[in-house]
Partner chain sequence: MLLVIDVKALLENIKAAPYEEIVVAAPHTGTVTFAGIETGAHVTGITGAFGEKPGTLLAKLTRENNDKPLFANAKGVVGVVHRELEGRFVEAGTPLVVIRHYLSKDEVIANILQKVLYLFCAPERAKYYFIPSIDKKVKASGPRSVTVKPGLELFIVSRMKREKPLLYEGPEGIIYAVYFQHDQNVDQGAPLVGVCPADQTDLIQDVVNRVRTDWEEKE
Amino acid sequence: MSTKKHKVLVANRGEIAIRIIQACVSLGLDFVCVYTRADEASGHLALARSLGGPNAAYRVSSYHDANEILAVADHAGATAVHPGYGFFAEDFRFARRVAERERSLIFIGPSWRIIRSLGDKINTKRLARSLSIPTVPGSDRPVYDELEAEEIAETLFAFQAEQGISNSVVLVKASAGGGGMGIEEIYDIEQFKTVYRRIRNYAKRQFHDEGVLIEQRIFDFNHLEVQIVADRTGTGIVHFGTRNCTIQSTGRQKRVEIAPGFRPQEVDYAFDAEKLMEDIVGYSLAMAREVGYDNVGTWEWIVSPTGQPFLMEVNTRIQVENGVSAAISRVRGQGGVNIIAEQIRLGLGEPMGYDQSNITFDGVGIEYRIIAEDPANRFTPWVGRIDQFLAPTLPYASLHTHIPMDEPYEIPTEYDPNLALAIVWGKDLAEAKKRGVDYLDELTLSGADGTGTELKSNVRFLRDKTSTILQF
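For the sequence just given: structure alone, the form predicted on its own:
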């Protein structure tokens, strides 16, 4: 089938649904989207109807209901499903069902076997170690036995003592978890049993798997990522650079992303930052080639203050922050790179049409996640009505949002109160930071909750953190 004859079901909501719809339109593809009752005022629904007419959107009871999603796909005549991020994006069972059902569809993402393989943190760690790729010290398989887990923790505390670390910390993690969920720290071995049992029970409830990982806690680390893009052959694999996602909430949720991951031309580091970035890119590409990676994915790394990288995990999906990598990327010298459009195009089987030698990078990009939350109160989500949301229109900035700009919007309580992504570009770090602050200062964001209390957002937090960007 010609790529142009495909119809893509957008199985997501909010800003990512909007960007998928826009990417489909740019590629000349038909689309259909879904929405829930809570999202009847969302911009993704309005955009779908304005570009595709009344039959471009179907209401479902939940974005988590695979039966409803696939029923819409069949009714609308979709030939492919784009899961976005979250929901079904990293669910290999859903991807397998999409591909192997009687009326098969194309899953816009890696093949289900790759999702299953790299979505398993233990398997990822083992594979990395087999390729001599550094990983966080600790268990390389789920631990189900409490005595064995305690022995691993004791070994890690002893290792940190040998390294001269005075305040040792060990992480106890649900092996099937992700996104900062199901993780606790212990500071001495006396705490271990209580925490281990709590995490084990949490893992059983949330993930139906009692497996627990025991890992060393790396302090004062930077969180870097490598953006991988691949075609369906599993041999055409390139990277679109590195990102730094170190600025996070207290719950380890990303709030600011910067590309590239370090900027040694303008910031002093205690190690060779350029080599570090080359190393993690090389490691990520080697692992992608080993598994025959065949779509978009992100290799996530933590880097110690002395420049030691450790692979943390692989996200087999498009990331929220793909746009900040695109902002600094050039293909054959041309800007306007759209990694979501590339994901769709390649996922539908088109050849890549370029290689790593055609990809270059220019300047610095900053992405701000604008969220209705209270940073002063442990980033507690704020729920209420957005009365006014205005953003400056500037040649070096872009805004991705599902919030209407021309009418009030009630934030649905069913979903996270993410409002927008603002991406700012500068020729260097200094210019990007200045432009970032100026952009945030020009934003207008106001509203109130049911009691009349004024809207709370993280804009001030984002502005304050801009001065520390890429510092270690």
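Form predicted on its own already given; the form predicted in complex with the partner chain follows:
The next block holds one chain only.
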């Protein structure tokens, strides 16, 4: 089947649904999207209808219901499903069901066996260790037994004491969690029981899985990523560079992403940053080749202040921050790289068509996640009505948002209050930072909640943090 004859069901919402729809249009593909009652005002629905007509969107009860997604796919005649990020993106059972049902569809993502082996933090850790790739010390499988978990925590405290770390910290994490949710620190073993039980109960409520991971906390770390892109042959594998996602909320959720991961030309580091980036890219590619990786994915790393990398996890999906890597990437010298379009094209079976030697990088990209939240109050989500959202149109910047610009928008409480992603580019770090601050200064964002309280957003936080970008 020719790639052009495919119809892609967009099984997601918000800005990622918009970017998938736009990528489909750029590839000349048909699409259909889904939406819920809470998302009737979302820009992804309006865009789908404006580009695809009234039948380009189906109302479903939930984005989490596989039966809903597949019933719509059948009725709409879709031949492929793009899960975006979150929801079904890393659910190997869903990917398997999509590919192996009677009326099979293409899952735009890695094949289900790869999601199964790498989508789980524990399996990833085991595989990495088997390839001598460094990983964060701690449990290598979800722990369901309190005594066993406590023993692991005791071992980690003892290990840190041996290493001469004066303020030892151990992390207790919900195994099924992600995006910084369900993680707490303990500072001595006396705190363990209370925190363990709290995380276990949280995990049960939110993810229906009580599994907990116990890991060593790495202090003052930088969070780096390697963007991998591969075709279905499992041999056409390239990378689109590194990203730095160290600027996070107190709940360890990413707020600013920068590509490349370090900038030794402009910032001094206590270690050889160029070599470190080469090392993590090399490790990530080796692991991708080992499993025959066959779509886009991100290898996430923690880097210690001495420049020691530890593999944290692999995200077997497109990431929110894919656009910042695209902003600095050139293929055969050409800009305008769209990693989501590449994901769809390669997912539908087209060959890569280029290799690593054709990919170059130029300048620095910064992505800001603009969110309705209160940074002064532990980044508590703010829910209310957006009355005005205006952003400058500049040649070096792009904005991805599902918030309508021409009418008020009520943020649904069912989903995270993400408002937009702003990506700016500069020829070097100094220019990118200056342009980033200028862009944020020109944003207009206003609104109020049901009690009349003014909209809270993280724009000021993003602006203030720009000065610290890529410093370590």
